[in-house]
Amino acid sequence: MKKILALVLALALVLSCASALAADLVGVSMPTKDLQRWNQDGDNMEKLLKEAGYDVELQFASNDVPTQLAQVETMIDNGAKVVVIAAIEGSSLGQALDKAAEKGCKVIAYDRLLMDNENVDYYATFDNYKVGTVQGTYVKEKLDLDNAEGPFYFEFTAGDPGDNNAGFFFNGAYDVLKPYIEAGKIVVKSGQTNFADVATPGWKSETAQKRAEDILSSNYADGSKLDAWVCSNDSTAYGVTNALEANYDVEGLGWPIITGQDCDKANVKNMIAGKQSMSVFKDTRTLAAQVVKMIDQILKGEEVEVNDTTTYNNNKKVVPSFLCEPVFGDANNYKELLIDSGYYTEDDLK
């Protein structure tokens, strides 16, 4: 009987011990692997959840929203205490979210806020708004509009209308603009000013290029010089600078300022070639690093960190949010900003 009782405290043991060493289990969804970015953020996620001792369950949803809402219910099914989302359309996984509430899970809304559900916890960025002004600041700059006569020609491209960043970006730059605009001093010959009208649906490049080729077409065949296309992020402006090469006098006329934004290695190739002048840098892994940091700060039961709890508005909450600073990235500085800080190689960018 002794022995029995002996095995049976050690087995008890043993299990008490595995149970112990059992890591909690993290979903972490990304809208797509079409963009560098978001296998860049996903893969820095992965690698430090894991170093910090969590399971990782990562999935990526092919830019399809029925796919992420099962594939982020199946996270919150096999047992996960968080799930980080960046969603493909910040509305659609209401189902997702109050599943998520029902099972004590944690939800983390990843560099695009979770709109219409009260069940986000957190929200993890970068100041979306100041990513716009530091785009706008920067084309205001170079033209010295401050004291340059002008008119100078302006373009706007902005981003996905699903993705409640994109307003955040557009409003940033044009609210560094709107004044220059309004004096005249900036014309913008399409018209175009209004989000929903610059807005390019899914953030692809072939819609920005297609939208580009007819805005040069209808406003700029005459041999108008073009002194700025405003983009809102580096996919937008790939596809602008694939219409500028084909359907604009670059040679003769020269390359406008073309901002953009998340340094995408074609973007930076591009800003060498002296073609895009400017690209806002930033870097996942700040943001990876903050969002394990909330992470474990959740599972332990401490304060989590926060910097923000006035401005994300999900229309159902404001969501305390964590807030990353950008910088600009551009042909004078990626070295130091990309490689210097092991980013990128030489060999990736060339």
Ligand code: BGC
Given for the second form:
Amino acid sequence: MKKILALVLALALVLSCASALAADLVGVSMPTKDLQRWNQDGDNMEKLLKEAGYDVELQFASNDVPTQLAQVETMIDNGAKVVVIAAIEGSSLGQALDKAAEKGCKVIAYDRLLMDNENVDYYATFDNYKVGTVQGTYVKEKLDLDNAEGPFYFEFTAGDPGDNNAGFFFNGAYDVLKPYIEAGKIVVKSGQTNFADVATPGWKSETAQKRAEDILSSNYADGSKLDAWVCSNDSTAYGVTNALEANYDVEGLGWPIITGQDCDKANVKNMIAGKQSMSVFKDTRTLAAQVVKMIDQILKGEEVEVNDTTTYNNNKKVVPSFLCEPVFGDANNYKELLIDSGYYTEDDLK
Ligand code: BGC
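Go ahead and give the structure of the form predicted together with this ligand, now that the form predicted on its own is out.
Following is the full complex, with the preceding chain placed first.
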């Protein structure tokens, strides 16, 4: 009897030590593996969190909202103390966010704001409006819009209407160019200048390509020139580039200026080949490191570092945010920016 008691006591001790030693669980929910950046974001987060001593549950949701909802709920059921979510559709995860609040699990919106729910504790992203400003300013300076006579012919392609970032990117670029559109120095032959008209559901390259093909055949088939195609990110720029290559006289008229964002490998290759003009670099290592710092601060009960408490209203509250700085990238600086910094190898870009 004594032996059994001793055994039970020993077992209880081992179990309680094990649970005291068990690391806090952090859930990381990424939208898809289809786009290069989310793979990098997920991998960086997982690596840094493990280095910081956390258990990690990393999931990718195949761009399917019900999948993401189920994955986040499972993370919370599994006892996650914090969930980090890059939403497919900002306003579709309310049920999971309510569950997080009930269970005392903190929520960090990652890169994309979680909308229409109070239970969003923090937001970490890049300055999304500034991404657009960098794109718009690049085109403005390249074409010397203040001094050149024009008119210049432009088209626009924006992102997914379900992603709160997409409007910030578009507005950032459009606000720089709007005065020239109003003055007639920039002409948009398709007439499509509203976000709703230029948006690309799901940020899909094929969708952006199809719309660009339609615009080219309706407005530029007569051989007229395009000076710039302002695209919000690299996946859409990729589609537009494909459309131009097949349906526009790039040999004779030259490539229009094409903007992008993310410095995806395929797009950096296009920049090196002279097809895409620029991209905005958002170093996913910087964002992941910032989020891991926030998680540490939350779980240690420390004050969480934020640098913006006014911009990101999710329709229920202004979510305290940390905005990282986006950086300009093109064929001239990519070596320093992407290779010397260890983001890519030379081989990645061959
Ligand atoms: C991100 C961009 C990305 C886009 C498509 C946005 O929310 O901020 O970096 O290109 O989603 O995935």
